[in-house]
Amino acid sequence: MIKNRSLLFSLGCLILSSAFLCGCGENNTAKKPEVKEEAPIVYITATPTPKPTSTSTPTPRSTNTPKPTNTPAPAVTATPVPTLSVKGIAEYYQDYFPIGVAVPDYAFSVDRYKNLVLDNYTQITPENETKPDALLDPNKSRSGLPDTYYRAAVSFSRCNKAVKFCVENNLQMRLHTLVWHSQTPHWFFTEDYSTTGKLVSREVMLKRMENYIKDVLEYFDTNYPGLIYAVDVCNEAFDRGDGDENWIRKNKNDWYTVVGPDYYYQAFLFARKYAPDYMKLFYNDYGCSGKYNKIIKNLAQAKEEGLIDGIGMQSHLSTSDTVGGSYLLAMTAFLKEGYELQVTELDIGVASDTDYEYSRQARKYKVLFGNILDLKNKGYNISSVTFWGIADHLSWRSDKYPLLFDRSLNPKKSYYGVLQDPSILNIE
């Protein structure tokens, strides 16, 4: 309950009057956003909403995501609503599951971004720095031939900032991703590690896949044991439009061309061989609402053989999506199959830069998290939720303002929706 409405209203007006207007797809060549030192983050405190009772114990713990453009847009400051008396999202959900966030490399050099992460999240996904094109080293692979013919060289320099931040702040990290048709360089599949070389045989590529997975997993286990809580072993392997008769991605997929339609199964086979027990192995995909039956069918053998632990639902949604409909149906289907479930790349885009759409966005977030809590309280294994980005202007969908904080890093209505605030209607 709000004990002093007039005081809250005055405080809200003060926030709105002090707010200032400022400038704020999938393209890896997009420019980094301009970094500005702005006013400190503002949180309003009020009477907390009690958390629902949970009897289950939480499990500890892309998508091509280019850097955003500098498209100008106004800061979006939420209409004053009460927050809960918690430091941030992770603290509110600490009894249910960890909350994570995808962070671009340059954000680790900006104190305001780092502070927001530490206030609200306990898990990190490097936005691009642990994808294959970031870890594979072309120069050392070529210069090392013939010794590197079956074992391409790897380098971890690009993810050093993320690793250091996690270690220093006792955060966990998601390894995204080992095997993916996108952001895996073509030279990795050729005889001489060149972009124009002849493709290797299936047998050679399976050796390279095994050694690559082995080297990456063993590096983290040896140097940073316990850091990696989950591994996206294979990403986006199933697609109706670009897939074969079983929806296994075929078009523009070197893994399919060289290894064959079982490439994703082979990836899980090797990952299970080298991953320590604390690294959970996940299949990660987008648009699961429209293909969960195919995903379940195609992964059946890997699941039966104990090669896979869970499903990662990317969850790039919009206010036009019904999160209580097909999305909830897909979640429930995976859970009933016995998979551990993680929401791995959550954002909900708006149709327009209007207060109506931001209110709608907040309601979507509230309903979605309410559904997750309900499934969790029924005993289903939902073990993590990760937002794909820190703030709207840093998002790969920056023109859709899909996240919880505006470009001034002020919490939006969607932030309060995630916190199940009673001022946000619990309807879509």
Contents of the next structure:
Amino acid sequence: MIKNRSLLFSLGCLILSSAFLCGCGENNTAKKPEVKEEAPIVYITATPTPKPTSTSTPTPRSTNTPKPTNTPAPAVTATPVPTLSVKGIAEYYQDYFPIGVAVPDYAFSVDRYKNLVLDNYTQITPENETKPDALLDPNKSRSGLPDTYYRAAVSFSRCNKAVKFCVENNLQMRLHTLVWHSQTPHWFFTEDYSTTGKLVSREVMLKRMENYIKDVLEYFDTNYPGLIYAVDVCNEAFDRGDGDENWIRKNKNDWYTVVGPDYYYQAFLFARKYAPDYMKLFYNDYGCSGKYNKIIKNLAQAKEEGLIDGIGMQSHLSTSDTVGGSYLLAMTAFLKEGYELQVTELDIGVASDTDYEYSRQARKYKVLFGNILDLKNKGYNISSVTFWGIADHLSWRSDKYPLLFDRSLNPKKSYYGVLQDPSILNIE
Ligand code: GLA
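Given the form predicted on its own above, what does the protein look like in the form predicted together with alpha-D-galactopyranose (GLA)?
Next comes the full complex, this chain leading.
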């Protein structure tokens, strides 16, 4: 685990607003959470290391210590302004589960992005660099024929930076994703690996699938044993009304066209065959609130046969979603079914760039994490939460400002929501 810096959570320190304006605050780059001016003055310092035995959502411990030593002395007639001095989300939740983040490749070349990642997260998902279109090598596959007919060539150069960053900093990596209808090149499915070639048979494609899964898993296990904590074996195989009567994704899905409706099951068979024990095998999907029953039904055989360890809930949410409603129902359903659960792509978009929406967003994050902690306290196996991006301007949903840091990398209210800041209401 990274960081032995203690997470100092000091709320309600009596400090003049003007002290902050002068740049005298302990963390004067941080956006301060709003509280009503009449808020009672309380002093809280905490290293929140809540124990999983408690049934309640952990809150930072209250002490009578008036303030941390490195906080500027309070001014006498000040309006109370809360300060939060936090060193990282991962540290806050370290007794519960690791916290990860999806990182775009260019961020590994920018110090301030790397520092933010190291301060807050202990797991990385390369945003694109371990997807099939990044790992499959078209030129070598074509030029290697006929030797490559059953075994397309792979190349790992595109994920080198992510891997190096993880290894150097003792972070774990999520392998996202092996079998997916999207970001998988059409040429992978044709006789001559051309974009216009004839599609291969199911038998040939199953061999290609097996070799691809084998080569990718073996590469990481051989070169970086222990690095990959979870593998998204299959992403987004089920979708309402997308063709197949069982919600198995049919349209615009080469895997379905060439292999058939059991393609996701086959992927799990091969993944289990080649994955070492420490790589947990996951099915990953979006919109789980609306289809968790279908997911559970369609994965039942793979689960029964021990081919799958967990479900990844992508969790691209909005402030209009009720995280305590169907989202929580979906989580609970997967957990009760005996799956390990990971939140794999969390972001919560706002409806507008307004204070009202950012407060709502912060409450959603607070409630969502509170619910996860409650489930953990009840003994359920939630083993990781990953945010889908570092900061709003780098997000795939940048117009929805869905993350914890703004474009200057200052923490937003949502950040304090994740940290269970008592000044943020615990209601949606
Ligand atoms: C899905 C995928 C992710 C990413 C997002 C959009 O959620 O699983 O890898 O592509 O879409 O960026």
